[in-house]
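We begin with a single chain expressed as structure tokens, specifically the form predicted alone.
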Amino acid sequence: MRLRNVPGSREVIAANEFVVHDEQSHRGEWAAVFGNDHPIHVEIGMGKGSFLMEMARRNPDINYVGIEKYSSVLLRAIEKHEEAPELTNLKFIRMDAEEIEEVFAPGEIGYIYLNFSDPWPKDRHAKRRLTSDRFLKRYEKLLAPDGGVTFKTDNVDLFDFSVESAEVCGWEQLAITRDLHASPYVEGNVMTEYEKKFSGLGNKICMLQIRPPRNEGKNAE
């Protein structure tokens, strides 16, 4: 279970020069707040930022937002970052989901990581999954017209709910496993805590690339 209260959290990452405030100020101009036109990918619900922080040093010339909603998990993501100054290519953001529309611009994403995102296993609550149609309507206006999505879980009813989601969404599969680890897609796989602990317990991880149906004109206000 996540964290969720710790003392003084806030006042750290209100003082902390690597996580954007006033989020929604930026929408369509985050190349300004990089300082630079790199592509921009953001992982939502980075958890405690060992993916995000990997993937920004593997990948210089791409600029990664890290979205988390809760103020004691960016915490630990702030204090990684700290012993890491030099990835200058990142940021965060404490904020839901729910609200990545009136942060982000149509077009304005390269790319999106979903990472053992919560199951919400009740019924009424599938419309809140962050690949729910609902959100993958969001991203699919949001992301550039090469855009896409990658998602890895070991929740296989998740998971299953995952894959009929983007299938009714008309959404292209790119790749699709039931067990990252022992397939060819392992390659080049950066893990996440929670992937490293899932792992490590036996569990399978799956894995899905997507990308939206290419619609000209879809990323049009």
Given for the second form:
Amino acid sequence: MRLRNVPGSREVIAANEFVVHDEQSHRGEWAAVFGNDHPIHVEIGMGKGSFLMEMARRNPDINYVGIEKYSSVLLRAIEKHEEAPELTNLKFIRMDAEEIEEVFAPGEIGYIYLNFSDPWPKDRHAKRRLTSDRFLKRYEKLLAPDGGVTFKTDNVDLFDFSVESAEVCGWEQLAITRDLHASPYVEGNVMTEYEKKFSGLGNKICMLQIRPPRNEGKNAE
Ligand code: SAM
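Next block, the form predicted in complex with S-adenosylmethionine (SAM), ref. the form predicted alone:
Everything in the complex follows now, all chains and molecules, and the chain you saw is the first one.
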């Protein structure tokens, strides 16, 4: 059975306390969801959520939101979160990142993580890549003034595309490596599920840290 077709997953998600339902109703009011005004960091395409769980554990003063498109994948994250209910700074949303501007207000996101995003290898699907100019323009609006994006992948073609996309959009490159685990940036690195799997196969992990151009008047609706 394909993971995304697990029967009953939507019902379990609908009843789960770690999942934010009606996510569009919280736009501009995410502080109320967490009950504090700590920064909100988002992983788009979080999969089974182990990266965010570890980040939430290490950084109790940051609120984390994991976005995942598929119910059956989110179900796995929920199961893990249930083993660590003390992590009240971690919430999940089942949604497609295409709708991110309906869920967060300009400036509301402190930081964005893109870990092993789907490559969409065909040229005609390039706009669906989470590092395409279309998405970077969305992130630019949603990020707080000191915000940025960290992107990790073992897919060299997707990495090259993403580096170029960021350059074309005028984003500032803060860090780049094509072998994260052999670089100084590995210090403090939290491995994702895919990172463990692909580095275990001997693939090098690429990492890019970028921030949007610093325009005045940014974050205006
Ligand atoms: N980030 C995890 C990791 O590194 O282990 C999972 C990586 S997995 C290759 C990509 C995940 O992103 C999948 O679970 C997929 O369903 C999700 N995803 C892909 N496109 C998405 C989108 N547009 N919106 C939300 N989730 C998406």
